[in-house]
Amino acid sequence: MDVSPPSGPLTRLPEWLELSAHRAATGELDLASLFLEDSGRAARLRVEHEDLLLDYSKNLVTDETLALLAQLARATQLPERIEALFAGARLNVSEDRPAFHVALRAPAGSESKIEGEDVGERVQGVLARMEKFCLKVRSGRWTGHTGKRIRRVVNIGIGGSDLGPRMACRALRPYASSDLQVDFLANLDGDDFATRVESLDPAETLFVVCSKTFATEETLANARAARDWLVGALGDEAAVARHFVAASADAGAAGRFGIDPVYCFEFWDWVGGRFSLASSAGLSLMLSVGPEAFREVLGGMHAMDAHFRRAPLEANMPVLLGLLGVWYGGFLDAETHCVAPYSEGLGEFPAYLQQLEMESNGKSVGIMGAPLDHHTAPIVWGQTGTPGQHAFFQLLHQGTRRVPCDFIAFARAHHRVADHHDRLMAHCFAQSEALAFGSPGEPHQACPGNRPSNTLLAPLLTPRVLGQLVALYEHKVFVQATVWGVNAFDQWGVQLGKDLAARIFAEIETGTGPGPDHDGSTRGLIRRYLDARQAGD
């Protein structure tokens, strides 16, 4: 299946040039005028699918803008690449493999083929093993080395093996078992490790080592420290097999660590780390909320997959979010994008999206290996409302930079506390209104408005709704990668720092000090560190 991007620079495409001319002709659009002149704008510029409502009417676009963006999407072969994604094509061209995470949430019995091989049965087999194991742990039938029930789970991972399950566990805390507390260890910082384990009873703790390759430096360093801590406390190497399980594509490496291969839950090289929540990388989430709720997450993901695959571009939620981002970054000079969930449960969602978007699309070289002549991913940032209102919303309202914003909110809360939720929602709706329309006043008081935003509204933060949200943003990333002509499924820029760190660690560990091939600044920093460490010893 040939899904190569169009030849030549994106900015030379007729569709891009039409958008540039449109931008010049319309000048600075005014949201207040757009709403005043079009009484049907709010009703027209919205999309609903299952539980999610996307209101995108407060964006600096006209119907013509949206039509031209859809033309650009077609010119960059977005419909064809969507089909290629669902067909298991080798879209990760730099690593010559598919990016087939949609197969992880396809219903049992459906066909999920990669180059003629149906992987659906393998996916369902791993899910069944995960469910069986989780039910044993959650019921108390799986015990630790001393016979005690497991009451604490620590997920050891980093990047997609940490941010996804960490975010989801916090989001779905109302559905979590009261008998099992799940925590996360990612940082390569001894203070973080010490803080995590100080409250643990080794006899009641299960570690989930989550690493596709079972070779990630930070994850293995923390896993080895946890194993030493456990064996030191329980006095028996055999304890490892009852207190460690793995989510990994390398059962052999997990076995050499001491993990029983029966409890190494597989995922595959066609699953990218930041797209892996629906795989065995979500084992800690399943332990927390149970197999049924985990299946609901998968169901929500699949529902959004189906919408993304079948809905026309003009009424396709991920496509619209992606194209709006292309518009702001390519034509309105927006450099950042704010995500403001009005839900404490989604407190980790902005950090999750940072990796999903910035590691996927933070590229300056196109899929064919040529430098790009346009900007790609924005800097993604954010915080929950209302704390964010008292931290950075001042800049959103009166700052000099244009910052498109996504508001995410829910009609109901899991816990009714006085009139808190009504107040919370009032703030959410007020912020998007204030950003869009501003207010007059003295120069230091006036808010100019005309600041764009989307609002996503759902009834309640349930497992199914969370799955829809995750898949929505996954596909938004794919849309933008397609238009910008980058590979969303590799991350070679991360490797350079890893390689340099390995060299520097060897110089520190052996005591030889910095080699001559480092720059003067780095040599000085290494020497200063070694001197300070020795003085501390």
Ligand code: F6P
Contents of the next structure:
Amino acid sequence: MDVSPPSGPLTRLPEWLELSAHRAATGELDLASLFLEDSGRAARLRVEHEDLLLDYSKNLVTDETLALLAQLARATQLPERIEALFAGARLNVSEDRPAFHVALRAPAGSESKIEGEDVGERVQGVLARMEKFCLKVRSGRWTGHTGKRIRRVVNIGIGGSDLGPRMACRALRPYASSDLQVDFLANLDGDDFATRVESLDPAETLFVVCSKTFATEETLANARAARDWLVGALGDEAAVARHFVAASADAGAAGRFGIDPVYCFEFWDWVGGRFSLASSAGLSLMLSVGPEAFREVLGGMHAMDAHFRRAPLEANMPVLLGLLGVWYGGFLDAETHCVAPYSEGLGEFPAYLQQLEMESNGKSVGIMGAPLDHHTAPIVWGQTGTPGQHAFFQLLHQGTRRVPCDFIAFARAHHRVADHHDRLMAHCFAQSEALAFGSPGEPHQACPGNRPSNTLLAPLLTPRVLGQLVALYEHKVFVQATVWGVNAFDQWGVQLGKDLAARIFAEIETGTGPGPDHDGSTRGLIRRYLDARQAGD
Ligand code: F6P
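And the form predicted in complex with this ligand, for comparison with the form predicted alone?
Expanding to the full complex; the earlier chain stays at the top.
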């Protein structure tokens, strides 16, 4: 199946040009008029699947805009590329491998083939091993080196090996075991390590080294510090095998670190870090909430996968979210996208989406390496409501920039604290209403309105709902990558900084100081650092 992007620049496609003409003809749409003139708008511009309701009626679009966007998606072969994604095709062209994360959540027994090889059984095999291990730890049958029960877990990882499980553990705290606390260690700043271990008893602590490559500097530095700390406290190298397990594609490297290969849970080569929550990278989540709830997350993801694969583009939730983003970035000059979950549990969701969207689609060359003549990923940012309301919402309401927002809300809460939840939801609905319709008044009081947003509403933040949300945004990213013609599954841009840091670290460590190849500014900073460091000794 040929799923290469159309030849020539996106902005020269007739479907793009039609959207440009449509934008020029409609001018600045007015949400208040759109609602006034069309009583069916709210009921029509919404889509529901399983637990999620997406209301996208408060967007600056008409039915024609949506039809033209769907036409653009077809012109960029979105339906064919969706099929290719589910067929395990080598969509990650620059790394010559598939991006087959959907296989991780396909139900047992279903066929998941990469070039004729069924990987489904191997996926289920790793899941089963993870489950067995988690049950042992959670029941107390897996003990530490001194025979003590494991009560604390620390996931050591960064990027996709941190943000997904970190976000999900916080979201699913109501489902977590009270006997096992799971924490996350990502930063190379030793403060993170020091504060993390402060409250730990080494004899009761399990470290999950989560690294697809087992080569990431930050993760290895933290894992080594943790190993030294543990061995120092327990006085025996042999303790490492009882207190360290791994999620990695490189069992050899994990073994050299001291991790028993039986407890190195395979991380597939064909799963990108930021799409890896359903893989062994979710081990710390499974330890926290248990295998059953983890399976529920996978079930929710699969439900969204099935919707994405089968629903017509016009009623397809990830497609709609993706195309609306294409519209705002390409035709309405939006540079950023705000995500505001009205849920403390989703406090890490904006940070998780930052990597998912920006590392995937923050590209300026197309799949075949040609420079692009249009914008790609927006700057994704956000915070929970209501704290965000008292921080940056002023700019959303009265600032000079257009910032499309996603609001995420839940009909019910896990807590029973007074009338907090009704109040919280009142704020959520009020914000999207205020952004869309504004209010008249003196210049400094007036809110102009006409500021677009989506609202996602689900019954309760359950494991299954979380799975649906995660897969929704994963597929949104794929939709946008397809239209923009970029490879969502590589991240060459992060390499340069890593290489330079390795060089500078060597210059600092050996005391040679900055080499002549650095620019004057960087040389000056390194020298000043070395001097200041010495002065502090
Ligand atoms: O930031 C670059 C990156 O390669 C991410 O894509 C990835 O999620 C992260 O580093 C961690 O990589 P690993 O799991 O191999 O340690």
